[in-house]
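Just one chain is shown here, as structure tokens, and it is the form predicted alone.
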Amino acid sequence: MVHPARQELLAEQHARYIVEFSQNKDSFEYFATEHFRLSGVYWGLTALHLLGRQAALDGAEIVAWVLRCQRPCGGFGGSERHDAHLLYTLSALQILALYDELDCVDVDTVARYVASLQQPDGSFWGDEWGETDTRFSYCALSALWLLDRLHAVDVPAAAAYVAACKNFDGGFGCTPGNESHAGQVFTCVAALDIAGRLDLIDRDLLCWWLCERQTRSGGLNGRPEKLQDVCYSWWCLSALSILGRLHWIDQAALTDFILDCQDEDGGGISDRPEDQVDVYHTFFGIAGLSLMGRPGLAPIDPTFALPVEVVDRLRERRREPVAAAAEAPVA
């Protein structure tokens, strides 16, 4: 049963929480999250956009800071003092896309950095040190799609590697032979969607596995026998949405679970009711509600984890030169 003070989405409190968190540079959390700050900024900004409060933070200041996180190799570090990594390169591009500022970077330089991390088997390293994970396959393909540079890598090989990570239960692991995990399922399904290879997925088997992640609480977990967690409201729902099976879960029960994880006093959303809130779970809780069509929230694209209007703007911009070329008179 949802706490009486949490029956509705506390949009104003959540927006205020995100803004105050971003501006408090003396807190322990601020220093403890330095190594992945770009991702944290992306989570907060996207949540604000979904809430219709995107103007709550200074966009010009944020864009300037993002550009200071770019390294000479073309990739972006988690903050100004950190080395480049695919995870934070994607976060940087997502932030720039939110502000319609992707033209602030040399797209070919960034694309070359991403391409340099693809391996002969189609997988991607996260950085120069050689860790392989299907998260990085998604980051690479998503980043290149945002830059309109998918041709910079071997997309068929990338899709084949992701498919090699599929398990008997329909789910996906971080590398071939690793157990299925809902977070990896999102990265693999979304990567295959970008690659145009959703045919490599056993839709019904995988979506059955995802629906089995719903617990009696209404919340979703990431693997069998694990606790429910608000973040899986995104990891599971996004894949179900991409595959056209969002209606297979009890959305009312999941909505109640997410709402009950709100802090009615200070704002923010936690992993489970009465736990400490953070920006990560605040974003994924709001994103999950958006996927389920919660009134008052802007829709989010399940593949790119960006507001639909941002993705549509990029698609429309790419169609314009094609349309102009088609209409041009023949010499």
Second form
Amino acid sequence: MVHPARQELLAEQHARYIVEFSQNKDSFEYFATEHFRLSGVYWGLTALHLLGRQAALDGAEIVAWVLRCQRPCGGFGGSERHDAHLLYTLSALQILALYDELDCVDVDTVARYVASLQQPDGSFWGDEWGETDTRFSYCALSALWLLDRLHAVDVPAAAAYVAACKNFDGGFGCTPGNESHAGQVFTCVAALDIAGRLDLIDRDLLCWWLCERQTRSGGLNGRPEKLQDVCYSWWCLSALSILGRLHWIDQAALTDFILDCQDEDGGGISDRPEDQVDVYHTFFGIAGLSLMGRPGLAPIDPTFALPVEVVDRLRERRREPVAAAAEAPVA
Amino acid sequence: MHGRPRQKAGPPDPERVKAAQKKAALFGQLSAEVLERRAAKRYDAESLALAGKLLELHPEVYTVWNYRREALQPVLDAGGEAAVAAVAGELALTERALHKNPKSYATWHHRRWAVAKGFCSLERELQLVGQLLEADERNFHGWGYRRFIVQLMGTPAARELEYAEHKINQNFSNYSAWHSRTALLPELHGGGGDGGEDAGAAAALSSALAAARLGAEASAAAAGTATAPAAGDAGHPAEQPSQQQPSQQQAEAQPAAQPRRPPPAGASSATAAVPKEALDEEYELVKQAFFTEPEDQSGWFYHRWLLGCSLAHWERARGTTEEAAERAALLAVLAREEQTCQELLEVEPDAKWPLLTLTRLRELERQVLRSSSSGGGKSSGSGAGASGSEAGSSGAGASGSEAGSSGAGASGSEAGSSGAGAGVGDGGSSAGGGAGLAAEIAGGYARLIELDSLRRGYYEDARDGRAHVVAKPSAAAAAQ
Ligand SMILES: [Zn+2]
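For the form predicted together with its partner chain instead of the form predicted alone, what are the coordinates?
Every component of the complex follows; first up is the chain already shown.
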């Protein structure tokens, strides 16, 4: 049963919550989230885009700030004072893509940074300190796709490494031998999608495991026998969507669960009903609703976690010069 | 933010607001101080203590871990007493940070980095992570770290398999432990067993690759270090053999770590390596889980994997002289497992997991029976095929246990009645048994849709032959 005040998507309140959060620079959360602020801004901004309220934040100011987070190596830190890392390099490029400002960076410098982190086995380090994780494989491939520089890395090797992380349940872990986790499943499925190797996935097995993440509450968990949580609305749904099995879960029940996690007073969405809201769960709740085609929300791309409109714009632009180049020798 | 209760709306408590502002200001000052010292490349004890304090409060601030590594790298490279003391300090700090946040990626990575330098006791690490997994049995960081340590120590797979069984016996719903078995069993049986030449070679390749990956992981954890600690380095007397592991494996990793190698097999596909006798023991273990916690999904996911392993033995033998024997062995396993499901359903007729598993067992049975009647096998297969097409599901029962087949038939027809006629094309090639099985399968999915409506979409696709989680689509269906 959804709380009476939460039957509808409280779009206005959520937009206000995101804007206020980004402007409250005295809170503990503001300091505590400094090292991943680029991701926080990406979550908030993308949510606003999906809500059709992107104008609520000052784009020029945000783009200028993003550029200040770039380090001399070409990668981006989580904020101005933090070291370069693949996680935040992707967030930075996603924000620039939202504003159609990818031209502001030197594409080849960033691509070189990403490529420098690929290892001989195809995996990626998150930064120079050597943490290896399939999350970074996704960050690398997604970032390079946004830059139109996929060829800067060994894509087949990257896909082979991701495939080596496949488990007995069809899911994926962070390195070979590690347990499946819905968040990791998203990164691996999306990475294989970008690499054009969805054939490496045991589609039915994995999607069955994913639909078993839905609990009686209607919400989804991230691993067997764990609690449901709004953020898995994104991690599980995006993978199911890429693999064409969205209909394997009860979308009406999940929609009710997400709506019931709204805070009707201050806006925002929490992990579970009556918990404290944050920007992360607000974004993933809205993104989940968008994937399920909720009216009033712009559609989101399940692979790139950006509005479909933004991804289409990049695709369109690439098609034109390619077509021109193909005609050139004829002329 | 996870699991923190929402504050009630209304005027905020001024005391609380004041306390929160103070906390924010203090944290802001500490961050600023630490990051300024970092920018100034101050690597003195006082600066590192401040950095440590910040990390204890907030372990995910990765830049500050980078700061500590930057400062300590030269000390560790130099080796000796100072290096041993430095690693001990990092272990103590990461332990406190993990106490604050046991899921901090940055902290776990820092600990691996410190441990990979080889100046500490791996036994102690194993003990500590064992304690953590006692308190937090599903922590996948902890399980991953345990694998890292065990590989550095060169612990045999059999010993870790015992550990996984110990964790399972503590709690049958420990999915992490079941997962661990699926990775360890193929590794344990990789060298030989009755896996045949191909499987043996594949398993050997797979374990070589596992060693290469371990090498890559250890060298990744040691990133930034010019050299792994040399053997005989003063200052780490207790762990001589273990210390050498990273550098040895790094060396081994070199030839394997070429780009464009064929992808190493994931655990989900390395199934034929586990011998049938070992699988039987696993079926027995998981059966105990079913009778203890029939609602828990962990054991059932494991059981699905076991079925895949059993199926792989038969598939590998297709077209060989072993086919008939493998086929009979598989049918016996299916009959035995059907009986287990029937027993559970007698106790709890609406239990979803035994019903789903029973339905899938019947799908597998149909696949086996079909394959023989369509003449896919060599001559030796025809005898077995005849017995299969004679009686369908009861034929499978006959090769296994006597009591099982009648039980399966009884409840099958019951369930079948609700969904019979929900068109499952059975190819028409098999005899009456095939049609009976088809009705039982359709009936099973129809009942599952009623019992577990959240997953209606999946059950419908499975019922109509559009989804295949265990059995493979028939050749006719695949050709469509
Ligand atoms: Zn969450």
